[in-house]
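Just the one chain here, the form predicted on its own, laid out as structure tokens.
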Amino acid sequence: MSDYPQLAMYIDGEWVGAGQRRVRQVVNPATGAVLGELPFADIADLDRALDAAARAFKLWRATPAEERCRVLKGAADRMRQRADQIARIATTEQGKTFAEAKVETMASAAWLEFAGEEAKRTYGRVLVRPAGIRHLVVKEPIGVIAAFSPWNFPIGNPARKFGGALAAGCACILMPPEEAPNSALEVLRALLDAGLPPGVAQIVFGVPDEVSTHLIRSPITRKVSFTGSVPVGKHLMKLAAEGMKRTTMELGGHAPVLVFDDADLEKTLGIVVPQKFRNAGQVCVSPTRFYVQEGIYDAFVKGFTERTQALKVGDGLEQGIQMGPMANPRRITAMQTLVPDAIKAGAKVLAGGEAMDGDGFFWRPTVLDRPPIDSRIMNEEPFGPVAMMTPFATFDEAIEQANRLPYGLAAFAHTNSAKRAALVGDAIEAGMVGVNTNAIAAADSPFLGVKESGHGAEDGPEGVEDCMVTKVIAQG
């Protein structure tokens, strides 16, 4: 990509180069070939930032809710006009194809409207007391919020940090991924136009512990905003604890989906198909434990099987490219691991199951028939495109199949019956839960998890509420 942006961090109002910081190449997942070269923020910038985010913070948390409004929803507006832009650097550093970025670009947008006027909305309440006296219960920003986001989504997760961050009237230092770093950049290069204060967001790279340790042990940091793995989830956790600083964590999953047998079945693969291999299964919330009943398995396995056999798979700015490159080549090497596992353990391979010749990081879109329970890929997130097919009997089953590991981010069904439909909303174990669609996120609904798929919420009201202190004022 030869209009590739330049690469630097933003730090204290002033876009901050390479000079003689230490830097990391930035390569095209599907070409290999490098990018850029990314520098990384040393003690003295992640000072800086501090010190700059303390002191933009007492003038961001005064500014009006209705100026707040305008810049986020005015960054909204400047997101969709460069999307086709933001969409081919995204496509370019991360992998996925020109379409998914485009569709997470608009989403990023929408999201970081959807927070500006949630900025209004920031209510508390009068409680009832005896005359002339009041007793106000009242929501305050909560400080400087130190945000940390995956490669995944390389533009989604930055708007989320940014928005509901900004709308509850905080500043954030953002660390984005070191994969993808110029789709972050260009969300913030949207609030900064929109008209955003210096210092009230900034970007930072670096070496992920030395940025994350140096960052959550200042006490300047209220709180810590991760998006990623369980591991690297807790061991944040940990250092937030050490300052009682608040986490919202959104970490890993491994959707399950139950497929029941009065599922209309052609309605069904069109929909978890695509859901499986977008972003060469690279999502958090993608489904990959598929349990389907007995009686519609072969049908359904046949069906997924020549469906993932027949995507076009390449370079993701290439016409009619259904699936990108892994991300980096440790996605690789994960698959390289996992799936042989799994077929050594007696998973029966109906379609991939290894990489592909050539330059980039390409794995083969992978179905595999039956993989034992106590297999790795059963219990650890594949975070890849591959789709795990086993078959049960009742419904009791499927719930106890799904509910069987301590994730619980997302989890799907398909079926007609509407009291079914109702049974396995309540009876799953997740933080968001999708019935005959994959539509589980938006910008007025919360995306959360839980048990160690994380806690707090991005998205909705209740995303800028998680950035967000309440406070009680008793008058006499």
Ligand code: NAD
The other form holds:
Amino acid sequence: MSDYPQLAMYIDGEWVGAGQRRVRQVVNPATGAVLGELPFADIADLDRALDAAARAFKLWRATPAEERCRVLKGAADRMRQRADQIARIATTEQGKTFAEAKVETMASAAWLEFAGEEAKRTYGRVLVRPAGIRHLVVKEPIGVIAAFSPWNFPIGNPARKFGGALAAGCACILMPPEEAPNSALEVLRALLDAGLPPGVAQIVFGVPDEVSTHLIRSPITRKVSFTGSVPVGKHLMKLAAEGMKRTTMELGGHAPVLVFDDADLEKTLGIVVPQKFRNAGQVCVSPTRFYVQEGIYDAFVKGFTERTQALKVGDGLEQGIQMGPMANPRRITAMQTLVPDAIKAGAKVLAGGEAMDGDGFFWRPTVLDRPPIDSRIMNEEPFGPVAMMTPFATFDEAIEQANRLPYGLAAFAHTNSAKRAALVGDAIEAGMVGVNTNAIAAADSPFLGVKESGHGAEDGPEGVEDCMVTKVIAQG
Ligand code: NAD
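Alt. form predicted together with the named molecule, vs. the form predicted on its own above:
Everything in the complex follows now, all chains and molecules, and the chain you saw is the first one.
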């Protein structure tokens, strides 16, 4: 991509380039071509960002909610106007198809806009006592937030993290992924062009553990917001605990999909196949474990396999491509470990099962029939284009399997029975349950997990609420 923008950090109102700093190459995962060099922050850069955030927080928290709303909505407008350019950058550095990147850009605009509107609705309450005594319960912005976003939604995750924080009146230092950094810079540019004062939102890059340890240990940081894997989430929570800092953790998942005998077969396949292979399966809410009732099992698996084999895989910038490469070689290595392990344990390969030749990081869309319950892929988040099929007989058996793992992010079910739909919604242990739909994320609805998939929410009123603290002021 000849127009891939220059990479820089944004610290204390200035764009900071490589200079004498360490750098890392950013690579197009569809071709292996080097796109640019990313500067890494040193400790002085991080301290400068922390000081600037502390100063900016004082100003931003005192800025009227209407103005915070105007900036966030202005950024949303700019993202919509620049959607083609932003989507091209995201596809080039992360690999997802251009169409998916465009949907992500528009969703990010909606998240920023909703957060902006929500800035005006951070209410408290008044408890009226006899003799003129009052208890005021008020909400205040928590302070400076250190946020860490991963490479799989390089536009959406920064928009979510900035949106909630800025709406609440907080300042935010974000470390976006070093593998897909420019998409986050586009979100920041939209905010700055809409009038965000310097220092309120900053971006640093660097060695993840070095940056997170320094930012989290600083007394200036009051909250940690992380999206990524369960092990890294646990590590960051321990660091946050040293300073009793609040956390929002959006971690991994291993989403079950329960397909009951009475589901509409064609409609269900039309939903779940594109859902599975979106972003090459590198989605925290990606459906992974398909539990299909015995009466519909053969027809469902046959239909799923045929549709999977027909998918067009290639460079996401090309017309008609339905699945792009994996974002980095680590994901190919993970597939080369998990898929053969399942086959060795007894799973049958119905589609794919191997990497594709060429310079990019491509893995064929894969369907595995009946991997044993103790195979690694049935227990570890695959985070790749692999669907695992398992038959079940009874409702209770399906629920037991769905809830078997320590994850609890998303779960899905397909049924034409209203009663079963209600029972599934109640019985599944997950932050989000989609019944006859994959559309679980929305700007006005919280995005969140339970169990080891995390805690706290992004989006919706809850996403702003999580960036605030409650204070009681008693007046005698
Ligand atoms: P990883 O665990 O090394 O990293 C995951 C993310 O955390 C990356 O963005 C990385 O930059 C960041 N990170 C790693 N160590 C960090 C630290 N000490 N401080 C701050 N940030 C840190 O794994 P990976 O190979 O990049 O991704 C693969 C796994 O990550 C997947 O299996 C999946 O479970 C998980 N993941 C989850 C999400 C999600 O949306 N919840 C997104 C991306 C990755």
